[in-house]
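Take a look at this single chain in structure tokens; it is the form predicted on its own.
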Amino acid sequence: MSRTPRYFLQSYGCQMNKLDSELVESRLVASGYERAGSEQDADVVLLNTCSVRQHAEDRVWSRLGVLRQEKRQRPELVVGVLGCMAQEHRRYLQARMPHVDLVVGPSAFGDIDQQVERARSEAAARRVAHEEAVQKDPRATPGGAGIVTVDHGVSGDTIHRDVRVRPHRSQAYVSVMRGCNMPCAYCIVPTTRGAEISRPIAQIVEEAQRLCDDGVTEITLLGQTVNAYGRDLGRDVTLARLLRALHEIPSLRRLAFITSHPNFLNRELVDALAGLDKVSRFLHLPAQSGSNRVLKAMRRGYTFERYVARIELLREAAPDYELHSDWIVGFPGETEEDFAKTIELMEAVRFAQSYVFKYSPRPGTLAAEQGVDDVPDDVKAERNRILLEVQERHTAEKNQALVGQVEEVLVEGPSKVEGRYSGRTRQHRIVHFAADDPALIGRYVPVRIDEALGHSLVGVRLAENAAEDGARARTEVRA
């Protein structure tokens, strides 16, 4: 009697690919696999890549390096490469990497049990040839890229979300759409995401009544750029409304999104997070840059001014709010007075959070087709040095802000310094407290703040009362 298959699923890059990955775990559930402790007790190895960044790519090619040995210990082992670099290098690994058996891109997984049923077929059979090949010649190499599957297929949105299977019993994140149509020059999602296809409200409340059901209280909305949702479905379909009608899931707690353009910030999705008290205290509404001439040069499609105007709108309506970006320095062309006017921006809205990264030129965007990165690595070195410690003094000043206060923690599970456990506040806050009980995880309890640490709080937990237990702890509202 044959063993149940077995996969072993690792996913780099942003939330969307985790998700990803949480949708092809599902299916293959539901087709009776099992998943495996390790790359070396599977029969299936799939990974989930991401190509934003150079550093999540280096990983991936290391990554196939080990298992191009692993496979040749083992030919029947089905090696796996999805999302966006399946997308972007597909002939790379089809001509380069012959023990890859499956290229799947991000618009494909709705069928990726069948295609894995199928790669698994062909590996059997070339495992034969290779037996017969390798008593020729031991250094034979069984070879591969058998199926490839990128610019059409079954979108992963199709899948019925087997919501049992995620990683965290009170938190999820749920698609509420793929692709992306904005224009920006360094960015490559438009060309392995695709074109913005939002889905319907009435299907993601449903999910989203079906993960609660099941335990989750706390739901964070993904899409490329998220505040652009519905455009693609009528004037009637906005991230606004689809807000308000998640808000009305009764066991909802905590409700998230990311990532937002500034374009996409308007009065409508400003009343929404002003009004609706389940919507976590916190914005990802990255700048990228100060200067209004790199912004153009990005095609970012707004100015320095017009970022402040949105964020003031916000503020105005809901000063609770914090807000998070991400910046890029080193952007071909970027001069010392450009850098300033960044620092300028950083200054005015004093972000709670924030993630730099050094420009590199990514293939297929515009950017790196006009083929200019003239800003010395070791200028930009510095300009994120000094960025970081700028976001560093505003993260300080604000986490000393909150010593006294009592803050209502989602306990995500231990820290790690031994005796404590950490959570998030509803501003996205990481809050420790002493603690050793693995029944706390997915409570929300009440946390006075004692101490304030570069990235993080310190606190001690309060006692709960016994008659509202799993109520919400009060929390002060702050100018």
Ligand code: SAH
Given for the second form:
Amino acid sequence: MSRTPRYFLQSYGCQMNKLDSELVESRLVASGYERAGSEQDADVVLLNTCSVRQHAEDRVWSRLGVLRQEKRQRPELVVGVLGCMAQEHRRYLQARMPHVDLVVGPSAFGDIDQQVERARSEAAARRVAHEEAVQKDPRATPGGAGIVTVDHGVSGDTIHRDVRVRPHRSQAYVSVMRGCNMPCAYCIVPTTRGAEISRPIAQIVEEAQRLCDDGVTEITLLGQTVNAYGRDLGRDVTLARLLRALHEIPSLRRLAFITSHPNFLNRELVDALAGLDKVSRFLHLPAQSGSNRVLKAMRRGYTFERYVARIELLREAAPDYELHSDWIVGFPGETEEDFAKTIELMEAVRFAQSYVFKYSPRPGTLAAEQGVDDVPDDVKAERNRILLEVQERHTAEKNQALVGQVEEVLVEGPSKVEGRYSGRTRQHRIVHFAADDPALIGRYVPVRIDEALGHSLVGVRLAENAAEDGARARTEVRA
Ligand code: SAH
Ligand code: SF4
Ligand code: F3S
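Switch from the form predicted on its own to the form predicted together with the named molecule and give that structure.
Every component of the complex follows; first up is the chain already shown.
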């Protein structure tokens, strides 16, 4: 009897890809596959890929080189490229990477199990063909099944999700929309993910309810411009309404959403954020740059002043929200003055966390076609370093201000340091504390913050009633 087929799936890129990978896994498990411990142990190797920067793609190209070698030893191995690079490079993959069996774009995952099955059924025949080919040319590479599904497959969102297959028992992602309709000049995502499609509120609530019935207490909603949710479904379908609907699920305790676009942070949303206490107290609102000239060339649709005004709107209504941002340094034509404005914006807002990226031209985007990648790499690296330094100072100051406070921490698991567990606060900060009890995972525990590290906090777990009354005498809980 043949053994249970095993898959090895690796995800690159954003949270959407992580969620897509979970959906792919759930389909494969439902079809009788099991996860392999390593690539060598797998019958099927799937790479769920990202195109957002050249570096992300380079990692996958080199993996595919290694897999080509592997396939010479094991011609029956099935290799699949999924996600954004499948969409972006389908022709190249087909023409130049014959050892790739499957090329599946991000809107065609729904029947991935059947696609994998088809590829595997050809594997046995391929071994025979390869043995013949090697007689003639010892360096022959075995061909793939050549299955390419990109634009018109079955989307992962449209299938009934098996909520039991997920990496964390108490935390889950839920996709609320696919694609992106924004015109950002540097970005490949609208090409790889296609146009915006929102899922109806009822469908999202139903999925969230099933997750919560299965033990989830924290849900993170995903969309490339999540706060533009619903605009394709009619005027009254908005993120604010969706948040209110999800808030009604009794066992749900935390509700987050990423990523927001500054243009859609309006009064209605701000009021919802202020009024809904289950919503996590952070907003990921990428600014990208502080220079109005660069923002215009990026086609972001706002200015430094308008961005700050939106933040003020939020902070007036809900001062406890922390802000997170993404930044691109070295966009075509970015001068020292432009960069100084970026630092100024960072100083003005004081974010809790930032991701900084060096501009990477993406073929086919406006910035790559019309602009010149004229900021030298060492200048990009230097601006990157400076921005991170400013951010680290703000993070450290904000973390320091929390020393002595009690935070509610959702426990995620053992931390890298032995004898400690870690989890996240409502503002998404990582907290480590002494513990040695797997039963804590998924629980909400009060932790008194004793120390601020660069990117995280260290504290002591308190008895469970302490978070409700910070002033009361607190009992420390030893590991
Ligand atoms: N939809 C989200 C995230 C998009 S990709 C948003 O609009 O915010 C995540 C981040 O990658 C972006 O916020 C941007 O900072 C960065 N990014 C996108 N394209 C890039 C490029 N060509 N070069 C460098 N960074 C890029
Ligand atoms: Fe890319 Fe802009 Fe869409 Fe974000 S909003 S995914 S940066 S095009
Ligand atoms: Fe990358 Fe595609 Fe996400 S390009 S960032 S995996 S949408």
